[in-house]
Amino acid sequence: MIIDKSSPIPQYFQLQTWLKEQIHHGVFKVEDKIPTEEELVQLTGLARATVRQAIQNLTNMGYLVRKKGLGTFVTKPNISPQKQVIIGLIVPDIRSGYAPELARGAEDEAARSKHSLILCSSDDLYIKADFHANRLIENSVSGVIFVPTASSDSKNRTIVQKFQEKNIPVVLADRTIPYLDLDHVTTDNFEGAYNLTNYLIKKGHKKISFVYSNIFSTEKLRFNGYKKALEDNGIQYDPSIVVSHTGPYNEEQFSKYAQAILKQKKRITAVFAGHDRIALTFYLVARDMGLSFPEDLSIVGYDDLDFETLSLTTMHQPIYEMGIESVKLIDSRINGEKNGHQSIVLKSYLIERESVLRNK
């Protein structure tokens, strides 16, 4: 089947990819005439405008040439060298979380270096990241900054390998992929969570619930920092007050976790949310249950996002700086200045606000 109509990948792009594969595999050779638009409509079931868009894109890329009155023919791609540096940036969601700040840092640094940036949202899905990877390659990007998706490590490695096969340097931002020798920029999530847990303990809290997604390297490190802080303070780890989610953040699912945890408020005195959006979900659920922070329960988050409704004690991450450093690493790779993979670990710091009370 040429076109998968249930796929989130645009249909014009699916047809475009199929035609290009036929050219690469020699089904359509140089100077061969490809099927007409009408024939492709009948073959694929697509609208004529969709077929025309795919053909026009391949014409613009130099794979096809239109000959008036004769049809469309395969031509040898003649792609001129890229004069301007173009950097691709694949983030989970440009609308929320830390991604807007990361993108702004990358964009500002790219502008200072007179580079261009192509911004892509993966929605934390492998299939969308794969689509964007193909699009970036076709746009002859000079390098890519990639925030791994909420998929398996093997799938994220597949995305990286696509770029590596085209000799396009890749920098991982925030999240990492195990057993992959690759440049990355992140923050010290273990130390940040360790210090944040210590802060709660010094405030008299010993029964601290931890709620996070265990699919991400960042949140797993925060969980390890939390456990280590408990251990170093002689507090026994209690798995019954820990929620470990196996997928990406989902407001509906984390609302259910929040309800379950808040019903146990007599057993716990504080909640450590794996990131600020989880903390905000707890706030909204608590409000609906007639509870409030910090009067009924203390709570901390991670990221230092800007909330108007919740004065949240949290760990500030230098996300803007992460975007800057990622572009600098890409730049150094493009210029051939670095040997061996580079690991940049930025420091976070505690922001104390009004969501924690001393436990008596």
Second form
Protein chains: 2
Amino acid sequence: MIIDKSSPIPQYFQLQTWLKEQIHHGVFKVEDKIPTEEELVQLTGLARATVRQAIQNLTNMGYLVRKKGLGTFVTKPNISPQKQVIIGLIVPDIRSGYAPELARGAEDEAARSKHSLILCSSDDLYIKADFHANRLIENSVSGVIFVPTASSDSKNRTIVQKFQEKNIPVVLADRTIPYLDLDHVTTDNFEGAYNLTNYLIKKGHKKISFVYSNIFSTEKLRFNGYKKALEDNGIQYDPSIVVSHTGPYNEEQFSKYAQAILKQKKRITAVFAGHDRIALTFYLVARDMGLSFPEDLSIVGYDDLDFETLSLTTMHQPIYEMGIESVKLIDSRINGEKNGHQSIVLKSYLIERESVLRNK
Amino acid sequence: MIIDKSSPIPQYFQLQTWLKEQIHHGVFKVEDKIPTEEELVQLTGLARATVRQAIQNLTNMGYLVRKKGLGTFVTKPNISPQKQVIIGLIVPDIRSGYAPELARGAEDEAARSKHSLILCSSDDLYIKADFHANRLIENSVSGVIFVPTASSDSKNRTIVQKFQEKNIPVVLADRTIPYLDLDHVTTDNFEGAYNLTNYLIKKGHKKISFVYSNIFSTEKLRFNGYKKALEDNGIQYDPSIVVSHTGPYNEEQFSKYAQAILKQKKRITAVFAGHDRIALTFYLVARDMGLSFPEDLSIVGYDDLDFETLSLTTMHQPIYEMGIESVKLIDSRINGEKNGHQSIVLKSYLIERESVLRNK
DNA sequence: TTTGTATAATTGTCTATACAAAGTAATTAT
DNA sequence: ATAATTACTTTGTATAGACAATTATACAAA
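Output block for the form predicted together with the DNA, input the form predicted alone:
Starting with the chain above, the whole complex follows.
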């Protein structure tokens, strides 16, 4: 029998479930007419009002369409049985640095699970990141990949918390925020910088300038790797050839730093730039000052950006993979697979080009 | 009286309308309890089932919440009075060419109207563009900015039609598709190429090679501009120094073209590359062949990509503005402001750098 | 060929009634 | 004072029956 009168489950609900099963099993197919109310009354022994309640509910749910004078019909298996997943990506600027590569990695991985990616550029400003965060929340995204801005840690935390309040999983990409237990994908910045510094030292360089922004976790780690490598090789750390800029990269400012460093009397032989952009600035300034390259000055960068005509020795960061891993993390959060927060640290490797010369 | 028994309008519907009005006019406020079913029976003279039908409908619509044993309550006036607008952006690859600039322009303009941008890279392939199109449609985007792929016109048309069937406005960015009346944002490719060719001619060049992909509307127009400029200056068009590649840009292939052109006996003095990437490839090949630059060979490109260390004379395309205008067009479509399709042609301008030398 | 009419089938609207289930509030027992 | 009981209110489930509105079909009339 279809209806169990002794069951505590409401009879309209039993009928409703039965009808749904019939549709699901293809007994009533798409566009088919299901039995009339009267027939269902005969079939189940229920009152017509009860039958109607079951049918009405299924109609509201979109399983059925009722047509006056004609009957009740099974609707086309409707749109989107699985909810659309949208992931927000907040980068400093989609035009610069590694952002395009990160975006593409994230996009490709998202596409694999039929997810979509909303693009947000923060210009490294808290206020823009906050604006985007609000919009992402309004769009009820399923997760966010966030590259922290150049603002203070506490402001970056505010943004993360905004998402957390709405139970939206957040993955920090590349940079991290202190005192915040979060999923995080980055590269081995300390180790990478350590290896790169060692490489310079093995090439005979002792006076190695280090120029970086001290507000980003990544560059701070690189600086630590640099210092450790000096120490392990018995080279005295010299603060006078280190530039620690409190703020994000800025072409004009870093050009001045480059000029200052290159004009110093105690001649440096190599520059370790906090990232490739800085390396490029150094190269341009050095060239303008009449230094020949790499004969007069060896330069290494960090990131492996695509400078077509500048053959820069640098540390390649697997940015594309970072995008992939970020989306994977978001995905596992959405599916509630993991508990506790994960930090994924990807390996970077040295790309030896022609910007470093053995120091005699 | 609340209910007009003689009206042809169903009584449950009359009650439903009345209740909705009371809520709207604030007689029943948010979180308020509305009269119980029994009270409404007294008030209206209807049967309880009829009253229930009215209440049930309003519950389904989200106006009311029923609580067993407690009563029926007015819900909070729900979320999102204004719908979120999401715009899809389909570019060949967010990592290359002008895509980042276009994306950023679109993003900034979208942000101004609190819209969001979903990023899609097609790799210039029909199949990927189609995949993204389907996902954008599933996400019910409000509009799409589409850079046609390197596939055939008919395949690109198929994708556009997919959106049109769902009444989703489409704007073609940069490239166009023949025989398709659509909103379109581009630059004056013919005129730009004409001017750039004239510039070369005024610099004394007569043997000017032209190398391009003949599958894109933009580069075809540039080629036409090039030919027209030759003609207007009385220079014989020479097909043997023109490379017309049937397919998208491809580094390996274009390197071979460059080698072939540069090895020819009838020595060319300048190259007009279909876009900056091609110009770069020519530069690299020429350099590897021992040609000095720009003394032995003048090169011009098109796009004004950011090649840090290559001082390329080129035609600057206002790509950022193209992104802005594209979103503006989508916006006016969404608001139903315009009828008929619009073509916006932005002005490009010559950037004179150091890659062109006067030919003696 | 078109238009009108009758009829059957089916869903839509509505009334009247009864008991169940889930809360609240007052009362009673401990 | 606290806990258990009871009474009451309100929505939830269910039955039985009546008539209205809409559609398809067949047949008749213009």
